[in-house]
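Just one chain is shown here, as structure tokens, and it is the form predicted alone.
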Amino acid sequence: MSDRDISGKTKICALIGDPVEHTMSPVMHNAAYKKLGLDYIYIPFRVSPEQLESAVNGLRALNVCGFNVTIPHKVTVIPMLDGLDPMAEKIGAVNTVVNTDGELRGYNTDADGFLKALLGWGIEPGGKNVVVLGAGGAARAVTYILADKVLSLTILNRQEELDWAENIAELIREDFGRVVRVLELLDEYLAGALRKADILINATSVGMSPAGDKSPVPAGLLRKDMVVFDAVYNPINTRLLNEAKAAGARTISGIDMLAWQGALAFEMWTGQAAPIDLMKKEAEKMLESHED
């Protein structure tokens, strides 16, 4: 609950999703707007797929300064706004929203949080392998802004939905003239594309709790001269992040990738610079509170 006076003038963030129940968005944004001593709130919304334009239309109508958008409405969404950032209409998903004098206008803040949480631990990509793992929304906006800085780009996907990846590979051809790479997802691909790797991002759910003792590499396959990010934050550690520290690589968390995003679409509906640290704390604290 919110210890602070709640008013006419109070502006209002919100969440869209189907559930909500465990998601970290509100503990990260009403911390900072506390911290920042903002007269804003941040409400989750459990919003079914059928209610999903009442509730879009709603939320319009409320005049809410703009609101998130997660699992399973970052597609179906978009046909109910009134305007995509170029990134956005890219990518083919949505999670942010800005609302301005009435006009929805999405955006996708994965992809650049993706890269900021990258660059924050000193990892640049520019001249680098990649291999990503997965063709879902998360591995299409962390190929999308890195297509063009890196050396080369290899997915892998499942064989059922490969179909998803060579889309993902087609619409980078067109975009930068870049060739990418496209293998299933088994054990004698992964070898070969991780031999030369020096960045494998997991954008698979792949380690996500309750599944939380799985990993999509074999542990035999990390090296210690590579860097290791997991998209997945909950649990924050990892199989394979634990896995591939032993094996002395650098890895990042997928809760720095979570905290950016939040804080890019903070920063877009106060004008503010985000309060980071605190924001990624908050949701640490949370998910370390579940796993007690």
Ligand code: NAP
Second form
Amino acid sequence: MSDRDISGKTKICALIGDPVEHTMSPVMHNAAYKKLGLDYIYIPFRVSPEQLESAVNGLRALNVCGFNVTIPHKVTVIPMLDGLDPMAEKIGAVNTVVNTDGELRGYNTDADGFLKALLGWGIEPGGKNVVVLGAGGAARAVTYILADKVLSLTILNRQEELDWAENIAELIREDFGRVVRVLELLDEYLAGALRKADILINATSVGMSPAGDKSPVPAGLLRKDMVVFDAVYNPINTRLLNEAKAAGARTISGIDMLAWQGALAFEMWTGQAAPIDLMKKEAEKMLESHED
Ligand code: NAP
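Next up, the form predicted together with the ligand. The previous block was the form predicted alone.
Whole complex next, starting from this chain.
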């Protein structure tokens, strides 16, 4: 299967999560190592919550270069690390760990990955009215990175008590002195919030495969003068993005954010600029092969 040699000098990067069977990270990273001629390998490990601490200590003992962390360990891994980057601390979740001489430091590359994806399509958030759907990890990353850049931020979440969304708004109020509007994710509130929106970001899991025929936004609320960003990357073209395209809006798929969050981890582990286009292409190829 592999056309590369592994030796005692090969550097190892890993992924821990549960499940990991459908992860795109190994194809993205291994293709990037090959392209740059780096003696690295990326290996996914399925780790149950009960084994998380042993796995983290094991990765430290095995002297891996670093590892990615995915569902369900992004939050619970934090106390097992030796330090946290301020952004990961604010977001309260880690998706990338760097091992420096046995010291494990946690990062969150989702926030910068999202911003790179947006800027990569020439969309400047400055002066824009932004609406974010959801209040989970992705929403927290997206809203925090946008907080000091945009004109206004509105978060809509389905929880009746809205405590997660309120918690993000409070954090942004404390750190940036900015007021974030928080609303329940109901069509009537959505209609009001979208009336002046320049950028709409879906950071809920609605539309994600296998329930890919759903959209969190009624199609009639989408306009051609909007940018619609869907954090969901499987499928690449969600129902929300298809309906936004049909309305004439500019659309950005979560695949861009996925590729960028991986690229930023790659750069931390290797010290080299990541071949972002290749990483995105590999992820797309894998997703498209699943859709067949
Ligand atoms: P999470 O922490 O579990 O949060 C999920 C969010 O979706 C919560 O706000 C939840 O609302 C909301 N939600 C779930 N089902 C819903 C429904 N039927 N109606 C309305 N809201 C619903 O997950 P996450 O890590 O933030 O991930 C969210 C999505 O972003 C996933 O599809 C994930 O794959 C994607 N993502 C993409 C990238 C990327 O690189 N492109 C990175 C991270 C995540 P409640 O609070 O009410 O439960």
